[in-house]
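Listed next as structure tokens is one chain, alone, in the form predicted on its own.
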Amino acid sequence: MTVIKTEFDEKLEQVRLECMKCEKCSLCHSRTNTVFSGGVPNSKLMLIGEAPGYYEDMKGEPFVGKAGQLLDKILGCVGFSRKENIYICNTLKCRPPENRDPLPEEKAACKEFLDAQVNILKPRIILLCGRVAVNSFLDTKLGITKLRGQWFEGPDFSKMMPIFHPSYLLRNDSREKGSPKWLMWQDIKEVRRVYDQMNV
């Protein structure tokens, strides 16, 4: 079977393979693996998260841990899936030590990587994952609770939604109404309801 490499496939490795060697930050000293992005290019739907943890470090893949196993469930089940209709990424590309939240050099170290698969792929919907990844697109104090689940003007006249992360879910277990497992439930099939009104 032969694999046909797209346009974005193309422009999006150049990026990538400039992104391994990138030595613009000290966490190039302390990454075992850059992170540069998961599922298949869409110029439908992008979800960023925050930065790599561990398990991402060692493997090279964003959210491929614990939360990012409860996250492929929460897409799963509005037909989502990293093999067909969403790409990922992180506002980092490399791990911070500790897991700690990124500096602000960090932030704008890889801002280019993150603008160039934006760019790129100009989606239609762009999912903010947690605070880190809002607090790069929307300029506001308000916190990741008051804000999920609104949609926002993104680049390139897309539509920007913050939701919660899957690590903040996975502290959260109640599925009860109002509780964040619930809200998320509400957010995602809200995502998909635009989604499919999308012709592209």
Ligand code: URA
Given for the second form:
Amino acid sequence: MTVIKTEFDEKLEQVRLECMKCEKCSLCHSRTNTVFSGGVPNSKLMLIGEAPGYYEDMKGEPFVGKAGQLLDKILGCVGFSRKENIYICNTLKCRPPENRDPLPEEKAACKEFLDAQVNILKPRIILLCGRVAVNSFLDTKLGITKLRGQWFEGPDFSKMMPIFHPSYLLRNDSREKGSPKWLMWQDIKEVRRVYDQMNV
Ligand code: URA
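Moving on from the form predicted on its own, please list the structure of the form predicted in complex with the ligand.
Zooming out: every chain and molecule, the one shown earlier first.
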């Protein structure tokens, strides 16, 4: 089989290779792997999380731990999967020690990779998963509870929606109306509705 490489593939691969050898912040000393992305690059839908945790750092893939398994389940309920139609990445590409919050200088150092991913892939819908991802794109002091479920204008006329982080859902078990899990379900159904309306 002949694999045809497009300009798009080559640009993305170049960024990935640069990211792999990045030493722009001190996280490069403690990482096992950089975690660039998962899923399908040519997707209308991109999800941006916070930073790799233990399992992601070990495997070099985003959202493969418990939170990731829950995320896959939620996405799967509305027909999204990383094998078919979603691209997944993080705000930081390297794991912060003990999963502490990313530092401003780490986010600043990593932003060029995230921006490159968004600019090259040009997703139509961007899900900002949790507070850290939200703060990378929206200049607001409002918390995720106030912002989740709302549409914002993103780069290149994309639509961006803040959603809860799956780790937060793991800590809140209720599925009752108004609970974080229930709200996430409303949000993901809304994402699917808008996705289906886009004929790109
Ligand atoms: N949490 C994140 O935000 N990203 C991951 O890849 C894993 C856990």
